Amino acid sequence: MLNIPLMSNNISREDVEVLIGFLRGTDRFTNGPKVREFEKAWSEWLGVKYSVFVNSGASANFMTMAGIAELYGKGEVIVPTISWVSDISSVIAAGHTPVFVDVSMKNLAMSEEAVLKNITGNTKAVFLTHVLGLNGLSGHLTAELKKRGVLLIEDVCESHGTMTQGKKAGTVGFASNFSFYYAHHMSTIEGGVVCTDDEDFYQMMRMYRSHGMLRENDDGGYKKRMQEAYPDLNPEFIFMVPGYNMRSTELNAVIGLNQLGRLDGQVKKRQENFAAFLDGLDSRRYYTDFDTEGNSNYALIVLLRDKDPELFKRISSRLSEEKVEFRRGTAGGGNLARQPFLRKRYPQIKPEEYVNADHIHFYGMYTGNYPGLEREKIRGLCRILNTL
């Protein structure tokens, strides 16, 4: 029996000891100096000017889309059919109109051709997901979006350390979102971050993180102007935008600081695992032609080349017998256009029109990949898959 769980414990004993030491020496637990220290360290590792640490990647999504609506107005946002629910729900919640496009099989990300075809005069942004550690961007798409004045937002929640165009994913677009959920490349147990080089957007994100309060903005000139514009309000309680409490804690930041030091090593092991997995798979039956350059694999992708319901059923049954955890449909459960929260709101959507997303939905799955996954288990998984 292979016994491969979907995830392993990403919080080490060292992380726990560091946290215990911090708890013994502080009386500040909510958002404070450790959060700022982590934001600075993360920005330096990633290669951006500003980072805003929040309580989840989903909160980062919500804040980003809300901030775009506040600064640039509401409009259309092009989104993928293979992604995570909060990418789409954040677009809807901010008052934008989601425009769905199919994905490419080579990286499971939005089809470049489909993105460019769907840009209109109402397009505010393209919200691109780097799926399962694969790079979803090209220089051509980046250049075209810039030329057309369309904001690029990168969802890098499950792709820490992925490289694109010689840079880390999350540094190419106007803004990017990461998640530090328990199972991701690095963890703060729960947590996320919004990253950008744009100072106005950064200040907006600081306010959105904490109830929309002006006092969270650290641009002194802006604060002074707003206080003068609203003399009837207590300067400590001026709410500039409709924010919520999306703050994280000092405890989460302490864990993040400790984990960040081993992130590069974790990425390398994930890459090696994925390469061994693809090398061992029968490429006549399984899709192995992924664009793996610069990848930072999150999970091992099992995707049938052809439509074969019986084979997929056998795979699901055998992996369950072997106690190999898996998730059908790959990222986010497959074709999001089939989900009730979208079909109720947009009955005109026809999920089957997104051909690649639908194939992934019915004939794709992923299994766990993490630094501690033994090479022999990867070989054993390939042997089973190849003989079904």
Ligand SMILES: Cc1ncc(COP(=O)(O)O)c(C=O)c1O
Given for the second form:
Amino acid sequence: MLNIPLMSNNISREDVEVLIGFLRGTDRFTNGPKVREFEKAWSEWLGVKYSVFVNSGASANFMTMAGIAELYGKGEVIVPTISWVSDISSVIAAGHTPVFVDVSMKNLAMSEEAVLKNITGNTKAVFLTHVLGLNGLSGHLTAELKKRGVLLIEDVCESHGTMTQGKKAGTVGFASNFSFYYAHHMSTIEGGVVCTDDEDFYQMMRMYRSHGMLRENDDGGYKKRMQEAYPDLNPEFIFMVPGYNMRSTELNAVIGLNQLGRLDGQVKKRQENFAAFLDGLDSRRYYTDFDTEGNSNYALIVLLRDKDPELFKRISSRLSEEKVEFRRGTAGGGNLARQPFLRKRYPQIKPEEYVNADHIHFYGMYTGNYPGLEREKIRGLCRILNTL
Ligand SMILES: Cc1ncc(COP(=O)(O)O)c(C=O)c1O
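Other form of same protein, the form predicted together with this ligand, not the form predicted on its own:
So here's everything in the complex, that chain up top.
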């Protein structure tokens, strides 16, 4: 039996020991100096000016879309049909209108032509997801969006360490979101972060994280001006924006700081695992020609070339027998246009028109790729997939 879980040992004994040591010596447990230290270390690792640590990647999505609406107004936001639910629910919740596009088979990210075709005078942003560690962004798309004055937001929740255009993914757009949930490249148990070089957006994110409170804004001049503008309010309780409570804790930040030291080494191992997997797969049966340059693999992608439901069924039952954990349709559950929360809201939506997303939905899945995955297991997995 192959026995490959989706993730193994992502919170190490050493993380736990460091956390216990921290707990013994502290009397501050929520959002405080360790959170700031982690934000600084993360910003340096990524190569951005500012990071705001929150309690999940979904929270990062919700705050980002709300902040865009607050600073730039509501409008159309172009979203992919292969992504995660919060990349679309955050758009709807902020009062924007999602405009759906199909994805490319080369990198599973939104198709460049479809994005450019769907830009209108009302487009506020493109919310691009780097899927399963593959770079989803070309220099051409980045430059076009800049030229047309459309904000680019990168969701990098599945792609920590992926490179795009010679830089880390998450540094190219106006803002980016990461998740530190258990199965991801690094973990704070639960957690996420919003990153940006834009000072106004950063201050907005600090306020959104904490009930929209002015006191979270660390621009002293702005704070003073607002306190003077609202003399009837207690300066400690001035709510500037309709914010949330999406704070994380010192405990999560301590784990994050410890994990960050291991991240680059783990990214390398996962890359090597993915290369060995693609090398072993029969390319007549499976897509193996992804654009892997700069990838930071999240999971081994099994995507049939042909629409062959019988083969897909055979693979599913054999992997279950072998105790190989898998998820159908990539991390987000496949073609999001098929999901009830969208079909109810947008009855005109025709999921089958997103041809590539639909192919991934019915004939795609991923299995776990974690740093300690043995080469022998990867070979065994390929053997099974090639002969079924
Ligand atoms: C692309 C993407 N965005 C956002 C999220 C949400 O992250 P979290 O699970 O930390 O809320 C996920 C989920 O893992 C994801 O895959």
